[in-house]
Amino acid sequence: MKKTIKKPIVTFIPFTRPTIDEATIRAVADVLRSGWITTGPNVKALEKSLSEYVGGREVRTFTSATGALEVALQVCNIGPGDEVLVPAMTFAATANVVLRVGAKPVFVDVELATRNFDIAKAESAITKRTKAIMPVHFAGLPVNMDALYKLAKRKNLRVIEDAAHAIGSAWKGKRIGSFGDLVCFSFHPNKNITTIEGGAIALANADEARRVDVLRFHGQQRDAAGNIDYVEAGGKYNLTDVAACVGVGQLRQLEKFNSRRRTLAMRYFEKLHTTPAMLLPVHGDAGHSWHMFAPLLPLDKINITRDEFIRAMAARGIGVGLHYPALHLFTLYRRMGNKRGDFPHAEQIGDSTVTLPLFPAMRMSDVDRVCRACAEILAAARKR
């Protein structure tokens, strides 16, 4: 009889996944048997302890972080005729919020490095029409915050910072949303922490946060006495308490999710050498909180293209993201005039970057797996 040689089960290794604990699972389904499960006590709880964790702020949460910055240029008063200052690499939702007000979102390009906004650029993309900066502090990197508000007082401009990758990231000590303006969370299933689909703003001033929770709910009041009225042409954008649940079970071990996450990016800059070399993220400091690690892949050295690179790494078992292609290269914005050329680091970034796997549930033969991979594939690769 001839003898079955089994293969090994190789398991397969996400770019990214959630880490839900039992407790939580627990509370979520004690909220479902409740029979309250839209807005309630949960969101009100979620939105103190997320007070309390930027320093006592005042937090609106929201089904998502698209909604929390469109809401929050609508607070800012921007709408038709004003212009938003956007960087050219980001997801999407940055640059489509502003249309969506009727304002234009102007492109600035970004470092190369760091992969954040450009604040020399950023200056000489202001015009007249300028109302506010929309920086995002990229994969969990800040911005440099001091010369971005520096900036923004010059020039008597609003921020709306896109902090939607940036949830337990600090820049000089000080938590992103403890300070500055109006600060936008993501709780994506992607994020440091998630609340499955829900976002969150930060914000500095009290009537503004009324003015969110207007906005954010059909521009809806009511007096002492529970009367309605309707004061502005608000959307919907409340959290309910099954997500407000997964919320508050989930920031209780951010600050382990975000140490965790340290660690393995640390791992990476330990293991990940390969010939032809990658273009590494910029290492952070302590205030990093490593919501992605996306190096560029060396193409003009290999011969193989990024989706190759992908197929390869799928066929290893490992996922691979795409954070991001450059924005302003999208139909809707060459539409607006845009082209090939006009941000030659969004350029770069948008054409090379892979996203290799970093959660928090993953160990460090993870990342030894990945990098072996990355490595081995490249090697095959290199043009001779």
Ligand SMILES: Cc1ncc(COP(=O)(O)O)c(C=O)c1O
Contents of the next structure:
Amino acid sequence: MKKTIKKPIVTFIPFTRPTIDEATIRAVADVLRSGWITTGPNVKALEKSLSEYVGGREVRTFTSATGALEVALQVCNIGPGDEVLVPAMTFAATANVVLRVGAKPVFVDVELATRNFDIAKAESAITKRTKAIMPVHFAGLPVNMDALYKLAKRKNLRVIEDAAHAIGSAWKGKRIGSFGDLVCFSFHPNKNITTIEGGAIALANADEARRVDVLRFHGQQRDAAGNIDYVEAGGKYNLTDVAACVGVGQLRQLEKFNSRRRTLAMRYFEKLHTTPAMLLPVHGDAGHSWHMFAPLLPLDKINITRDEFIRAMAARGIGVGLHYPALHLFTLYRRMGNKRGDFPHAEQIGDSTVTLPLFPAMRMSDVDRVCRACAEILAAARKR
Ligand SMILES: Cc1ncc(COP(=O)(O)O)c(C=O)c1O
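Moving from the form predicted on its own, what structure would you give for the form predicted in complex with this ligand?
Following is the full complex, with the preceding chain placed first.
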């Protein structure tokens, strides 16, 4: 008789995965059956809940954070001839939107430890043309908000926070989005909460919120009698009610999700010991929303490349992400004169960063498995 060999079942651990509960799925089905699936009561409900979440500020939803960032720049009347400071290590959207409104993104190096915008370096990049600072709260760790807003005030600059990673993050106990200038969130499926695709902007000024209404929907304005006029060349960024319904269900669980993310991140700090050592992210205080856990590989001490490391992890059933290559080295930004050597920390991070799995449905044993895999792969690759 043929002997059957039982292979152990090893489940694949992706680097991220959204958690959508059954109540949300049922609510989405109700929206689909309702006859009203585009912007409607669910968008209103999500905007109201988000506003409450950020302490009552004006909030408008979008089809993406990219759209929200672009409109934020328009609200600040930033355009041709203006400069906007952006980190040299971030997702492409942060700088692309500056180009899309006709302004120039000016890169600033990040700090190696926090991966965040270096505020001192930002100050030295300010020129007469600088109109705004656009920091990213990388992986959910807030930038130094005291230093940032002090600088913006002293130099009379707008701040557009790219808070794509930072829903639920806090600075000194105050939620990101509950204070400051214009704050843009992302609800892409890999973020801490999702609307499938989507984003939002939180802002302090009611007049600017009304301008957002106009700019996010065709430049359309209605008078008291309901007559329509077009007053600007607006875009079309309105969220659907189906997406917003997902968001309402997600926002209800945000605190639970972020607390689980934190527990898992702490497990990484406890268990991720490799030889040679990886450079771990900073621990962060309670205000870190742990959108990602992204250590740096000790590439000078191992004889494999990052791609080989990622493949070795994949062979063990573990997905690894890459957030982010240095932005100034992509073709679009090289064409503008940026080159290797300009922003050494962004380049070091961009060359050696790996994003390890972190999402609320992960088990502690999954983190342990990831840590063991990293330790084995690096030990085998260690330069002797
Ligand atoms: C830092 C940062 N900014 C902006 C974005 C754009 O977000 P969205 O996909 O919602 O447009 C992302 C998305 O990954 C991001 O990570």
